[in-house]
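Listed next as structure tokens is one chain, alone, in the form predicted together with the partner chain.
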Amino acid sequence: MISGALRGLRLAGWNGAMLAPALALVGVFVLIPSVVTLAGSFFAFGITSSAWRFVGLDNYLQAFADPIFWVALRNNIIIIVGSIISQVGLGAILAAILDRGIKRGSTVYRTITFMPVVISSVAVSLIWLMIYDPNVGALNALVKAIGLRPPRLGWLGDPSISILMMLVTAAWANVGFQMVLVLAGLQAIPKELYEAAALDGARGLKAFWYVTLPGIRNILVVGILITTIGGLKVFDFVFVMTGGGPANATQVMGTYIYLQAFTLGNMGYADAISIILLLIALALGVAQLKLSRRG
């Protein structure tokens, strides 16, 4: 009994030893910040200022009252949405024609497209901030040899379209890995589906809409969701590329947290939009382990 009983707590002490490393860090450094932010929103301070004052809804009502909210807000669901059509759909289609489309060098095609998932999102940025130069970029040279154009103001610098070349730049990055993701699905579907499917009749597009697609259903899910909450996390490419400019018009949320709260030194009001952020992060888990279970 009394051994039985030393035995149960000193397991509890191993498991307990074996946890602790894990769950100190991820304390101190997410869950425990996160209630800290929380608590925040409802004060107002700055950087250096160690004096909280109480002002209770006001940062939120602020942000609901603040357009350079919405458009940030905006321009993360611009991102999202853009993303989704560009990058998974383009990976998927890919995918589908490497895995049952072509015989040679789908080997060499996967590597090349896969690469710029390698390459840091701050060189990406500066390639492509170098790409859309108006003064050296290969893109306006390119427009100007074929007789057209180029953007006034460049670019980056139109506020009408320095969201779509971010857009650009985030499916040059991105396409490769959702292609991966997508073929390995894909090669898993057993091949005798798509015999038994040829003997009724099914084949080519058919054989597509009714034994490819059910079969990489669940991964399309994960990859749009993977794209979902990376759209709403973005940050490197639009800090590097733009900084958030020209007048705020490509700020998303997260370059809008640290403008206000490292530029601005309104820390209370960062916190508030952080928890909105972290909010919309947290029914975007709800819903992915949702998914996932059904699937």
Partner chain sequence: MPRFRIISIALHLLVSVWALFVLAPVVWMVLAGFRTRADIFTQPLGLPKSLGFDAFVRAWNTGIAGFILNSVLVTVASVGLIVAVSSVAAYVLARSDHPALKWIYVLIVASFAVPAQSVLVPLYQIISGAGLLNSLFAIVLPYAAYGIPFTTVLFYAFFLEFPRELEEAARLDGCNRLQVITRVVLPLSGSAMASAAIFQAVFVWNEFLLALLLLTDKRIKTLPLGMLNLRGQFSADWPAIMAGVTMVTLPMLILFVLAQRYFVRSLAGLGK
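Here we have the form predicted together with the partner chain; I need the corresponding form predicted alone.
Next comes a single chain, given without company.
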């Protein structure tokens, strides 16, 4: 018994030693910055300021009274909803086509569709900046070729459509990931279920509703959760392509936090917005997980 206890302690010591580097990295780069951000949200200070002035909840009250904060939050919601429809929806359609409709060359099509996922988001943004360019962009040439007129202010300069252009860019970059995710779920559904459903008269849409959809339900929930989190923390596409403009039409929480912290020097206010964004992300994540378990 003593030797067994010693063996258990030795194993626990080895496990602790193996985990220690990872825990140290998490503590230094995640835990400590999170605690500092939470504490800083109750103070007013600049990025190079050595003096922190305690303001209590003033930073949070300022956020709720700030119209640009609500504009940024609204844009995040638009991106979340639009991304779920475009990325998860289109990814599911492409996965169904690859699973059922394409018998030859499916690996090639899958590779081509997935390719944008492995490209740097900054590179993707620069590619689409060239496509949207009002002078030499391919999109303008295409629109003119079919007899239509491009927007007078440009695809990214028109406040009424600039956020939609962001959605197109994000969809192109991420739909391949959703496609692979859903495709894995589709291929995991036993073929016997479709055969049994066919014997009961469930074919086509009925088979999709009663066999396919329940089979990939949890996969879709995961895809929606990943897309929601990505829509909340979106930064790189917006920062590179528009910087939050024109007239805050594409301003999101991430770029607004950056603006307040590193351009205007309101670190305390930026910390408060970061904490609000974290709470929103946690609430949405918990809600989606509860809905998935309920079903």
